[in-house]
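In the form predicted alone, a lone chain appears below as structure tokens.
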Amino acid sequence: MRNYIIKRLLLLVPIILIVAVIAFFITNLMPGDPVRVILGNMATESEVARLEQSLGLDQPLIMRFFRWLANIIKGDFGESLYLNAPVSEVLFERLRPTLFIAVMAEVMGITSGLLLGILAAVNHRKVLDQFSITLSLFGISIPSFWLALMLMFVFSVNLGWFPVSGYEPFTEAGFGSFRYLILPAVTLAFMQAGLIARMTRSAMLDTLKQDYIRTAKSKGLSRKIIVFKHALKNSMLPVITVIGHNFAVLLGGTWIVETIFVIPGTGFMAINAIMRRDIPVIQASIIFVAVIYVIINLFVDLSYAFLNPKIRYH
């Protein structure tokens, strides 16, 4: 397992290389102009050339691309365009909020995702199966744009509960700045819970017709110990990576909730910086999301072994 573990964050080094690249020559090379967004179309020649200047942009693009990977090396990701502030610090005070909303709604998915699949698997074909299939789908096909502006419409314009949007910092507003991330964290959650729903079921039907199911029924075990002990785990192989999938997506950035609820998280920092040709933030903002689906995956993986003994790791 410890080699495992050690030939996978190897693996890291060449992915992040190849993501690095891929992410450098696509942002530096895509339409429109940084330094012409910055100034204006007002600017003259030679305000844009002093400005290439200062910023680097003046020199050969192989000269800027081995010099931006020698400081991403050392951790540096540069200064943002926009912000005049580095792009780490930028990016760790963009990632709370996300992460915030990663978590509760990560949280609400896997719970009720669950418990649908449970509740449609042990009664398979009666009405909570069909309540379960047709709640499930709607989770999965909704658009969440859509589902955002009713909550928002609902909850905050009418009934006044939450703030329609904005985000206050949990060391300003303590626990009332989770009064913010409700809403876009039960959007977010509805879609989860649907997929788990959905794979949660099928696992389950297929582990409930194994040989062992019904050696355990004929020795009287309880329902409960069949389901939850015997059953549920050894369906969960499935179930973990669609939660490993889900979670990186939303740690990488819910860009559109974060945007239609303005919370200033890492997927609106990402839109606002193609907006603007912010190109260090772009980039950091590709490699971010390229570190938290290698380091998802590997949890992932190591989490098999633990549900399913016979599954090792040489």
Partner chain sequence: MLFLKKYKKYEHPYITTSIIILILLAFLSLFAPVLTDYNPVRNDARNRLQAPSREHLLGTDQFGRDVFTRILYGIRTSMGVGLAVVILTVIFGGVVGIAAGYYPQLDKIVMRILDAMMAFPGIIIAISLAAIWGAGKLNIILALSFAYFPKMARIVRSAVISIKDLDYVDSARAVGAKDSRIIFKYILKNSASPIMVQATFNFALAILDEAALSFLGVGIMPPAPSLGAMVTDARTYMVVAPWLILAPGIMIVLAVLSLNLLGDGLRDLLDPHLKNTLKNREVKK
Contents of the next structure:
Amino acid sequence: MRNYIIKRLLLLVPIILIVAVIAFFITNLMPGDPVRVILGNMATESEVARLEQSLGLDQPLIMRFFRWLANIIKGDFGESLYLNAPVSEVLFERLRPTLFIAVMAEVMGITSGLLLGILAAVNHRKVLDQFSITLSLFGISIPSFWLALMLMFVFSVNLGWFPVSGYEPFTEAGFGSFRYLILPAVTLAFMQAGLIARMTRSAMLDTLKQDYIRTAKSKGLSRKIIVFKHALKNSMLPVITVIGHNFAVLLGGTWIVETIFVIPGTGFMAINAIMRRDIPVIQASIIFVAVIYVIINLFVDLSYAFLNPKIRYH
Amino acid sequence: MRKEIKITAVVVLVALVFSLLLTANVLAQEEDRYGGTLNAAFQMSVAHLDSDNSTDSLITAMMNHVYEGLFEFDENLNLTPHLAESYQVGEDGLVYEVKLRENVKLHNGQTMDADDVIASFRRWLELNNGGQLVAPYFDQVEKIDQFNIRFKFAEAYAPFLNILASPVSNQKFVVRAEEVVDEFGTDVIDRHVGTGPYKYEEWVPDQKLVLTRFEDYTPSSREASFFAGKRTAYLDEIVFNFIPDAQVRVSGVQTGQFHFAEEVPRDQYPLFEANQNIDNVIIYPDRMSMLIYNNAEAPFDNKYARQAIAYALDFEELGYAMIGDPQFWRLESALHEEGNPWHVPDAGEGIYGVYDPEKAKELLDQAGYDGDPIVILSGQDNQMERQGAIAIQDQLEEIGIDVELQLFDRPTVVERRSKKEGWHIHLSPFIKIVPDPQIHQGWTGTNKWISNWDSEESREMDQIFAEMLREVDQEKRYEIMERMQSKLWDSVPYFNILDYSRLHIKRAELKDFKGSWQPFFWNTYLE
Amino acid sequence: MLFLKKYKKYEHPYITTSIIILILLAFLSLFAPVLTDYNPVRNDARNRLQAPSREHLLGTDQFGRDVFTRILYGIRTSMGVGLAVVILTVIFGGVVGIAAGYYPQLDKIVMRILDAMMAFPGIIIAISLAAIWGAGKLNIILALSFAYFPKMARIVRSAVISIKDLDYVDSARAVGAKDSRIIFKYILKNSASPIMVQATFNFALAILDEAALSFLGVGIMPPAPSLGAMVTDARTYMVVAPWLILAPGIMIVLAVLSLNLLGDGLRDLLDPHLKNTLKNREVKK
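Would you generate the structure of this protein in the form predicted in complex with the partner chain, following the form predicted alone above?
Time for the whole complex; same chain goes first.
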């Protein structure tokens, strides 16, 4: 097991490296000059040149790439062009709301997704099954930004149950800060629930027809025990995979949802950075998402190995 | 007799007590005004707060509370001495002597004097966009004594005082503490020591700027009027929140989270009108939508082609498409609005607002236009630019002119339009409130700003401009202005389509708020 | 065709429903010029933000354009983008997947690169690319195809690997068939099912993501109508003109929903594993 983990960890290195290369060149090839954005509408050419020089943007791209790579290996992502602080610091600061949203959405998505999926599977081809299928289909078919706007319109603008947007940090507002995060989390949970419900349903259906379930049935075990003890446990593998693979989708979703609800998380920061070409922040955001994604998937694979002894050590 | 005296005494006594109570009451009311934190929702965040190192006018809008100018404009755009006590201009327009107000305290506790002004001025002259306009004509600044300064010019430069107080971009000259100027030099200042009624407390980039009352503030003795005169800091604290989404700013005011929101959707005006907790603040049309040609690229290197577009567009239809409700926009052909001393009433007669597609086509033929698509380059993030570009494309295509629309995010637009080729028309909001014709935002002369104008006509315009710079006499300058305006409408390197207002909203409990071109929060209080 | 034969055999309600909806949408968009008298881009700003009426079934937008008309043309744009993305994804993914699956010497390096690309959420790749190349239909299509093809390549690769060592492929190779022949004759034909299922889901995803890109301002260039851009523009007017945001949103949901339904149906139909499941159940009953 330990060797397996080490091997998997080593495999991450080339992946992250490729991500870094892509991140660097994508951001530097973007049209739009951050220097001119900083200086404003009426900047003169000499002002532009002066700022370019002081930001080191007048150096050749290749030189900048190697210096940048050397720095990020040391954990230094540079300074934000706008936020007046080191990127890693800013990223860390903005992590909390994003994490809250992602975890809330994932918890809501997993509970309702599992529930819907199980209900559908045990009521296969009955009304509840149809209901669950339809609901989960809607979950994966509604554009998240549209759903977010609709939720905002109904629950914040018309009913006034939640603030329209914004965020108060946990340290200032305590549990009040969750009021800001509920709608964004629900938006994202909707899609997660849809994905998880669909996978749970089909995995459960698959398991329920396996021989050992039939054996259990013939032994006269109660339906509840069969479903929850045997079938559910054995259906978890594909469900966990879906959760892991879609965590990246979830993180991508936070980019849009945070922008709509104006929550100062990593996604809002990333979109903002793209819109004004805060290059170090864009680079760090991309690498951050990629690292989270590969780590989550590493955990998924490890839990796979843990849950299914057959593929352990391989 | 005695009785009368008694009665008189009683009456006097009652009157005395009464008036005392009244005064106390008034004083108490005045006292009541103090206190509270004001939360304002602003549209955009800024990269830093050093006005000399940027052209982002929002910096000045916020830092007006922290820094003050030697001169400031009042409600009627009259130049008023502010940190200056008085001034004298030499007859030839080459020397300005300014006497400073004494005993004005800086936020670091020191008294502001000539050294602070001179240090700030030199930095402004070197870095600030306004300063750079002045610099070629400027000679030197001299300290006469602790509170007297002499500005000397090499060549006469008429707009000097107006530019010192300019509301355009970040051109305004503000006084900073000498020690800060020395410490930062040309670098971006992030320690702010000024003379204003509020001091810098905290800045969280992208989120908020917090200012707190400066207890030792020394107000001007002049009558309060917009930026000029007496400033009283009733509010304990002002928080500028940066909220890019308009709907969020609106909801914040609706729920009471914010007391003021900048630039909210004009189409929601009736909703605010119906809400008794919210007041609409319509700003006097202080923006104009400017259609700018790339004068270096065919077909618009020819003035007939440029004129043609003005004939080809239905300006009124554009008003509805760009801005919406007609109470927020009006057609205006002159660069300066009515009421401004530089307003030229008959500007653009015969071409402005004349919708004549046939004439437009004739003019295009005359210019030898070959039918290549015309590229309109504009930003996605500004409603006027975006919707104006779409509407102009539609109108031009309707009369058979091929148009390619290029709408990008700000960085791309800024980069592309700084080039000499690849675009033909760009829309841009200009600040209308301009106290001097020579400090216009994107002054078009030979190769000024982005219009790439370099021809016989542009050099003629340069000459008119230079003549106006030298002329100190107001009436003669106005005559030159008229010439400039008619020249502008003949050669049309750019033209103003219409003037429009912005809509701000505020909570009803924010009292005595004056809606000016840049929102300010002194002399206002929370009830 | 294989597909049609099976379809008749099982008569799946999902497929039928979704195909009906999709045909309806295709009809609406293709016959838009007949169904409406309005031009989707022509302005009439003096009549802006009109509520739905007999004249304008779904009202007008901020330029006074007829919303119903724009929706009809918007479906055309969205479906067109989706279809183009699917075709490009299948081509890119197919080529890379076959190369990786068939030639083991390429496999390792290709897979590492694909892994790295999949470590970005697709929408983030698309945002970045669209920002680089600029808005516009072609660029959106390229950006989305680029974002989706790694997954397609992986699916193709595993299909190829599972097929290429089967006996009949081996025997074809032993007889001396060329690589190209083996790939086209055996491998492509037999990996068609998973490709088709994935392609359908990609179609749905492409419509969603095109809308999201428009929302972020890097989508289809105005004034061309696209459902996503219509939702985005309507945002400012959500309070005063809710029909502007409801109608295009519902259209997106409808299109994506029916494509997902179709994908589900196809998977049930074509996936042999699930087919067996169905058979077993029938036997049981």
